[in-house]
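Taking the form predicted on its own, here's one chain by itself in structure tokens.
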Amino acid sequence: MLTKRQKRNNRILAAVMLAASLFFLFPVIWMLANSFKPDAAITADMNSMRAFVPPALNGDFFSNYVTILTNTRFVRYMCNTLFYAAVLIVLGVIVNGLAGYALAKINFPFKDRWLMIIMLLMIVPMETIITIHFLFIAKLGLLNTVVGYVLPMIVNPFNIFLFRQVFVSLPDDVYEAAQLDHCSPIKYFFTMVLPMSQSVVATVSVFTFLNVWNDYLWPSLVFTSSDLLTAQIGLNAITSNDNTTTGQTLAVITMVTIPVILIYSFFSKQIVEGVVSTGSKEG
């Protein structure tokens, strides 16, 4: 049981953390409040606390959002990005998970060296190898295709390492029991390994979604058709248009930001558990 002093200290700490979180959320609150305002109101409220207060609810309250959604193709761009993210999450969990399981549980030549290579690849920034990816996709004739966009992004050294760290701790007795029931290694991976590793699967899924959602450079190189563009490219195209008002700019930025906030809100526990568990495994 906590003493009265400990309870008081916990309440003080919670109040301080709440105040600190509000301080860091000020830009988001300002962006959200002003995304409903016309430019004249944004300018008038700039130097007062009204800048953090949305306008009164009226017929023009959602006008900035309606303009963006009806006069641009931003909905199409967001749907494209969600589709790419879904495909990469499924393929990434399967491919990187199988690679991580092989490094954790299967003995093969130069296993430790392969692990070292993967760990070294984790520190190589994407920008240094993106030219190689582009030339490879161009040689295959896959530019301006979904396959060309997805293919180089499936394998992720960091995700392989996360899976490997978790799979190392899985008991071998379960696999031996599965073999007695004539369970193949692939079936064992999908029916036993992945369900026992939900935290790291959630972590990899969230990281994959955020990478796809925030990516600008790679899709800008691969895609030329407006039907295939992603949310970040659409955001840049809309905000760089001289006819886009400040309120409309804040509205489209808000629509890009909200999915990220929701992902962290709903899956923060899984992210923390996955990252902590990967750092606590030996092997």
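Think of the rigid core as the biggest set of C-alphas that the two forms share within 1.5 Å after superposition. Every value quoted in this text rests on a predicted model; they were computed, and no experiment measured them. Positions refer to the first chain, counted from 1. First, how it differs from the form predicted in complex with the partner chain.
After superposition on the rigid core, the Cα of Ala14 moves by 2 Å or more between the two forms.
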Second form
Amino acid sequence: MLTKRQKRNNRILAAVMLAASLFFLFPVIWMLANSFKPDAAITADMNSMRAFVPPALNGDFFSNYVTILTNTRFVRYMCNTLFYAAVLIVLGVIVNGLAGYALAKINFPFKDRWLMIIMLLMIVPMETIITIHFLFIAKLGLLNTVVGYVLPMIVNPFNIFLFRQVFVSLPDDVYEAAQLDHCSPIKYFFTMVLPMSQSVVATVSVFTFLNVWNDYLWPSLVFTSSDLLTAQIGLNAITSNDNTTTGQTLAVITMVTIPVILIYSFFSKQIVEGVVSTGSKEG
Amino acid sequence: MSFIELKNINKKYKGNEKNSVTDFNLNIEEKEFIAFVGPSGCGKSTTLRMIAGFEDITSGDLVIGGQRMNETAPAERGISMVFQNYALYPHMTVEKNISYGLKNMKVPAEEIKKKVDWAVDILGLTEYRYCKPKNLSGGQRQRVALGRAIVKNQKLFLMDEPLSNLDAKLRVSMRNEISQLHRKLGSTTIYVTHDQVEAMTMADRIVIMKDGVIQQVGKPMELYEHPDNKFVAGFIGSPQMNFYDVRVDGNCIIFTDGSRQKLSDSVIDKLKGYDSVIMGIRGEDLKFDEQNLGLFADSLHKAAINNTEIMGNENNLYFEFGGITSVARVSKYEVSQIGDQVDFVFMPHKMHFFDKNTEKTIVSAQ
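I would like to compare: after the form predicted on its own, may I see the structure of the form predicted in complex with the partner chain?
In what comes next, the whole complex appears, and the chain from above leads the way.
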């Protein structure tokens, strides 16, 4: 039972947090409101509170969005990105999951050293090794291919670490019981380990999706063909076009931003559970 | 040839100086219920896990059904196992937990259904068939684990402390269920427990272990009445046997507090050559009733009760005697109060004598 004082403190805290979140949401609200307006209206509303209010619902309400979706290849870029994310989620869960499982449950020489090396790799920023990745992919002749884009993105030291931390606490007797049930090690991984670790699988999947969705540098190096571009690169291509209006630019940005916000809001519980169960947080 | 033969089995973990299991020799017949019992770290679970194939055998031979199994994979040994922590698959329903092994063994779906129906029926799990383990109680989970083991029709059941996570009442009922199931299925069972009551009540034969070495193998009452050494005598039976350091003097033994106990000629004969020995006697062989006090009046002892445990069906009386806190188990009608001065006698033919150095039995109860 909360005391009167605790109730009052909670109310104050809620008000402060609401104000803070509104402050951080201002640019998003502004973007959303103006993405429905023609450029003239955006300029006219610029210096008033109307800048945060969408226009009245009429026939032209979605015109910026319709123009972007019909006159540009943005839908294609979105689909590309979703496809890359799906491929990387599946491959990432399998490859990083297997590596994490080996580090958690299988005894092999220098296991602890391997784990240490993988943990050290977590602090190496992607930007520092991207040239090596690029040269490697170029040498293999995989530039401008999906494989070339996906290959260096599959292995992720942080995800391996996340998986390892969760798998290490899985009970060994379940594996032993499965062995007696004629379950092969690979089958055990897919039918037991992954389903028993749903929260970390969800966490890794969300992180992978966000990585792919937000990544700009790597796809801009690998892809030159407009058929293969991702949403972020597409966004840049569309917004740098002189014919694109401010309203249309904001509409594209809104469409790129919304999935990230939705994913975070839908999976925030799993992300927190997954990260908490590993005793770590993304650095 | 026995169904299972363990010949000179040794287990030594890398980096350990001592063996975890040393020279383990045991033959187990078909349909036998064998209990491995002993204190924590005595090697009973390690031995079971070597039989299951989860631990390598450092040296020795494991033969099941006439075949050497040392290097055989666990799934190929023809065994089922029930684990201490149930080891259920948490994301699968009761039905799927039970049928998982059968599916992997490519048993036809019709037969799987029949077997699962039979198992859930026999174990009283029909209404929980589609529940997941997290929605079941400890006893129900253990029944699912049993179900998973019995549907596979294996000839050998291994059980690793299956009841240790259950509360006392449930343990008693599950004990009964497992015994009945064993009789019904007729499969050979090896049951590991640290609870001597479980071993005594369920097993055909008990293997008592200490520090990786078998101390004695025998039927429950053999171990209770004729322990091979002080460890077995102390481990089996509750309350624990009373052990007194005594001096042999003529046809008597003298306790550290000076009390004397007359012995029969046959016992004295066997104690020849010993100056001092350990005398052991179980709580129920200390008598307080008029009839026994009259019968053995030449060795009457006195004690002041300093604690009592009322168990309902019987009472435990505690008192200082012979330099130790002794315990006597008396009927519920023999009520004593703390502070009572009482006379008692030791039943002479129920005394055990152990060598002080080797702790081996010199004379066992008759």
